[in-house]
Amino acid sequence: MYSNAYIFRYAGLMVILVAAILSSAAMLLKPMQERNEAVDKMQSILSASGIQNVTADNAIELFNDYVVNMVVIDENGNVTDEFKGAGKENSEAFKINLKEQLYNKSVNRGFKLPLYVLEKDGETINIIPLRGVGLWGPVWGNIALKSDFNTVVGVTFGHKSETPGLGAEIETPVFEDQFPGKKIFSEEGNFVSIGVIKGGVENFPADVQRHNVDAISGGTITSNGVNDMLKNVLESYVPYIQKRG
């Protein structure tokens, strides 16, 4: 029969041993996890630009081939950093935590935002990363704009835990394929974003159709989250776009 003191000592040692093993495993796996996250990010950026056949195996190579500039922009629309070399996953722009920067914006602190510039078939494409909140958790994505910083080339969306068959539909072609050709500025040059609305966009006048897409049926809160995400993030880039003329 073991004494209570022996049992407590043994249990304590086992807890310490298991904690040490788990900590070591986490440290060893961290570089692999960070690489996987970077690859996922690159795949999403490239896919929003309409680049086909992007896989985990070729994402880094394609990213460095297509991306010609990585830009960091402050809240006033000024460029604070640019990176045009190889190994773009190590640039300041790529490493920006968008969640933290948008929080800084929400509490009226200074913030920095990334912009990814691609060249595809002789055309310049500007990628803006997105981050917002859905029904059950964060939603995110990328929106690709032509060189006019107005016309949408494509989008990608993702989510953490939206409802399958409802809010989760934001990451399907049925929803994403509505965006190409939409405009984020009015014909007068005013920022209007892209709305996610109910009622069938095709039933509205042409000037409304130009700036809106259909909401997800049964996914009202997620649709509202995407709508708010687009407006909040895109308007943050307006000072930079306006400075470009």
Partner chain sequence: MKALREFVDKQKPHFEKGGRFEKLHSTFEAFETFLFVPNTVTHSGAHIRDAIDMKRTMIIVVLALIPPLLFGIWNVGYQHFLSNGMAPDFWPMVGFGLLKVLPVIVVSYVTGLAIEFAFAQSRGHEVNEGFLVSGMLIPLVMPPDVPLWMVAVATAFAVVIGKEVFGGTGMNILNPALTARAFLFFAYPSEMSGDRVWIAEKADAYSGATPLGHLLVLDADKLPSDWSMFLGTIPGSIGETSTIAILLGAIVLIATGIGSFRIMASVVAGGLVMGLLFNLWGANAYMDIPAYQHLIMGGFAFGTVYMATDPVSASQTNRGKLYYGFLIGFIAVLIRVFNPAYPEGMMLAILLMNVFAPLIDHYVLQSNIKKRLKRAKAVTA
Second form
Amino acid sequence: MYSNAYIFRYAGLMVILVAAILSSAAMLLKPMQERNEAVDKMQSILSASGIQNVTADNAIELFNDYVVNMVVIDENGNVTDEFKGAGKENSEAFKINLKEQLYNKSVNRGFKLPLYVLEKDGETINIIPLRGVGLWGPVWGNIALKSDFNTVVGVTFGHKSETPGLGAEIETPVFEDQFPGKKIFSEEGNFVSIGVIKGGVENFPADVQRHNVDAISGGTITSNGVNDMLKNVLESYVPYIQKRG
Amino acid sequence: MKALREFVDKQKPHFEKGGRFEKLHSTFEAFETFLFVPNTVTHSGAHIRDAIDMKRTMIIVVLALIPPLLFGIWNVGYQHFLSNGMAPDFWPMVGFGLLKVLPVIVVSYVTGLAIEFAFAQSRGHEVNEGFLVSGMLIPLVMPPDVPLWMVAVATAFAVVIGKEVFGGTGMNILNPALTARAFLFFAYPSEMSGDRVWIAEKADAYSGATPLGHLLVLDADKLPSDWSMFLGTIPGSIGETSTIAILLGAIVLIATGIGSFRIMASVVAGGLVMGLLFNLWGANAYMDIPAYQHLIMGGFAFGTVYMATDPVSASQTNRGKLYYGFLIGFIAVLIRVFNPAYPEGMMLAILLMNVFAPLIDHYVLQSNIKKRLKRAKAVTA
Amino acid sequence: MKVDMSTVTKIKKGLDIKLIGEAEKTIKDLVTDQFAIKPTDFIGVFPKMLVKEGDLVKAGTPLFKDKYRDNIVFTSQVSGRIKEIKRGAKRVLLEIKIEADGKDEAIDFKAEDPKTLDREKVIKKLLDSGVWPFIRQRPYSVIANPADKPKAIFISTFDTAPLAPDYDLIVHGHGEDFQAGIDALGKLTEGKIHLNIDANATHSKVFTNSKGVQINQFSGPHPAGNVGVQINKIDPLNKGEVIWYLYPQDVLAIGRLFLSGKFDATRVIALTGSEVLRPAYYKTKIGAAIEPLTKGNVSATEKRIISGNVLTGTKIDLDSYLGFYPSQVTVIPEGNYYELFGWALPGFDKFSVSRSFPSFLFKNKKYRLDTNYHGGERAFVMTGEFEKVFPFDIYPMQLIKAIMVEDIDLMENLGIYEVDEEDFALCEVIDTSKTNIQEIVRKGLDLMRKEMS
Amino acid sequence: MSTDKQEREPLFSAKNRKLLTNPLNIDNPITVQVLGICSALAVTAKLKPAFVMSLSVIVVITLANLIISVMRNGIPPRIRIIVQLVVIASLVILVDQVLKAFVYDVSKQLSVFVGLIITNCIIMGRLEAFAMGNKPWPSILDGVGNGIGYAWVLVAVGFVRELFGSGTIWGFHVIPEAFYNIGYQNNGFMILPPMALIIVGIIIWIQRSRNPELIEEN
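Just the form predicted on its own so far, so send over the form predicted in complex with the partner chain.
The next block holds the full complex; its first chain is the one shown before.
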């Protein structure tokens, strides 16, 4: 039989040992893990603006090359932070938790949102990260706008668990390729966002075609989710866009 | 007839033990009994037997499926031409419908029977007649434009995974035809949902949404009239649209006593009760539609009459059938209103209750057992 | 005792199968000198022979006894010579054939008034004379155990099976024998003797004026006349309980034993069925040869001869003998023919309860049914069929399945003690899957008996 | 007696080989003992995560078996389950950290399921049933055997599901474009968890029909 003292000693020693091993492993691996997360995010931002051949190895480099400014804006459209130097993955804009900020918005609290400004082939591209809900779980993405903050350059979408063949189609080119060229402001300059509608966009008049894309057949709820996500996130940037004139 | 019989008798020894084609005995037996009711006689027990057998039962169910089938063939044509803005005569519509529907039926039967024969052969038992019905049910719950290879895959899945895995006809837990439908629904959702698939070769501009599709996005004002939903001149699966044709089938099933009236009535009751409860709640347009409309939309009627009543996968006790049916109707409407991903709640409700049917029976039996034990105790006390 | 006319137990579930060939209500004498006792008539009895071929016997001479209950003996029904002891496969004893000498000699067991005897004496007399095997028990439908104390004795005075004999006719004029039999039975139980009559058809004073019994009235289709149904409705069996039961001719034999002191195996047999040219009643003895009965009186078609009724009887050959218990012989056509597309044709002359044949429109049509299965055996698929013809508060399909998987506890819980194979005969008739249900139920009962002993 | 040199058992004696091979077939943790099903459902939609998960389990189960076997004589019985859990949990956290650092995209797909290895009954079962009572070497073999027994089922399921569900193997398209052009579609049901259950079921079906001794008497 083992005495209680033995058992306590045994357990205590084990805990200390395990704690030591685990914490040193965590410290050792932390930089690599953080880099991986950053790379992942960068890849998706870069691909929204149409930059090809981004791999895990060159993502940080490309990101720092292309991105010229990491901006943080608040609910009133004021810029609270900018970051133009090297090591953009350490900027405040890059670290913002979008989900948290959008929640703050939904309960009428102050919030801060990121904006990534790229230079590509001499053109300025503004990238706005998106986040919303689909049918079964979160959907997200990035939308790239021209320097006029009106014309779409490109989008990428992602989702956690939408139905394969239906809602999951939002991350396929068939859906995403409809966006480039669409406008988020009407000709009068009013914000309208980009709608996802049923019934075939090409059957509608030109002013509808300007702001809408085709929904996914059978993926109605996910399509609605994308529609709401675009509207919700983009409208948060409207004060900033209007302030810029 | 005599010549045919003599021919069959001549072939028979080849397929019996020690014969050349001994391995194909089940296949031979299936064909022989298809032609002739066998000459076997009783040896013990009751010396006389009722004229009914499994083939007769199944053929009557197939007979009851004829009205929705015929209507479905016409409606496939009608919807097609309607969407294209044409209004041809009766026969071109039927012709178009036949062209669409017949291949589906053929594929379903050929695939299913081939597998049934293969399994009967390898297990050395007789070929069961159950697939005569399943083979007709499967096409009727398919959208008109379904690719044929999908029908084949779904049928194979239903027969192998839905039935043979459990030991064959009579042992399966799920209704095979619904298993096929559910398989396609989950495997190839783009071919089984949305508003593109319910009309064969639909013109793009035309909205092909089913009534359930309209309600899904809370467009209650776009619903077709009650009358056209009852008649069935709406988009939908091949055999499910016409409530009136299905009612004709129901009459055949109830009159012959082959379909359980108990189940049908309780499904309808369950659907109505849930519909009325939603009416009281009335939080959105979907909840507000009159309860009776649930009965004439989507697959509710078809499921009630042909799927819920499948004796193998339903509850087997008379009392259990009441609970079973009621819960199907209740849950079907619940799923329709609450789960936007699944406009057709009927299929899922029936499959769900298929799984629970044995449990329902268990509790029904337990109450009978308890009664007996109580009686015994009363005597000894 | 008084007849309580107000309470009639109505049996709602069931089925009267109407067949051609009902016996004309006249009793003819049948003369034969060929008899046999078939040990296979007695469920669960292992015969031990007490005579050999060539021995001379009298009515009442023990022929064999049960190896495991050796006070139960089976005696000769006539006086004559043991002609042959016929054995089958594995030396199973099939028939003990006796050639009657026409002298009608009988062993004298002393005529006594049963009312003056105590229980032991009555039992001993019944056992010694070979009358005891007429008394059977539920559960299991085997010969009663003299050591048991039954909670009641049931006598069904009417038979609802197809073409069943009319016991009113058979017992007519034998009131004294019947009452003596009842008196003897009265000594055997501390409970009641239930005399069950048909509320609409039983008129014989022999039954309605019986004393020392409780008369219960029943109405409804078959199996209302089955003693199992009657027990279930009047005094249901629980685990561990025993009820004894008899049929009217058995009571007569007991009565005659006490009145005359002799084993008198006289039995009136109804010869019925579509293949019988002149169906009628015949007075003969238990175990009489069939041939004189059918000679020149049946059609030339290939036929099935059944000792008993078409639901529960035993198939016998033309050169065979009557069984020990039945009061009926039925002759119907064999069904060994093929039928082209038989399952698909409308079938106007087909008998079916399912309404899948047009015959349900002609409710009172009488049928000439044969022994064809009308289909192949399949898994149980249809449900709710049996419940229509099974008047017990028991789930028939579930009980059958419990028996098939030999789940003893479940069988017991679902009420196997309350039923007998004959109660399932109608289920077997109408079963779409063509399963031999009575065989299964018998297996279940045998298994239970083995487990419980 | 004591003068007899106890003969050393060869490293791969018949008994030891059995430790390695039995879990592959007649004693398979998934198909025969029906353990660890949860992760089998969750991570087998694609081959790669299934493979990485398998590898992780092999590593964890082998190391845990080894560590517990080495410690077995010093573990106080009263807290042995806790000790086992601590060992498993530490190993799993290590594996999780390593995955996050080196194969980030796969670790994203595996998400919580690596963590759930801790509750995988296969591992606890082996520790309790084998490592607690056996020497280190057999324990390693037992761990590897059971790990591989788990792995081959996972990989088989992942292969089928990815091939038919996504038309790819290890992320590479293998079903030719021509198929899609004539109307072939990927089977979305394959990506849903129930399909994993069905495929495991089919594997069990095939396995039992080939090994009649696995069918329980009833």
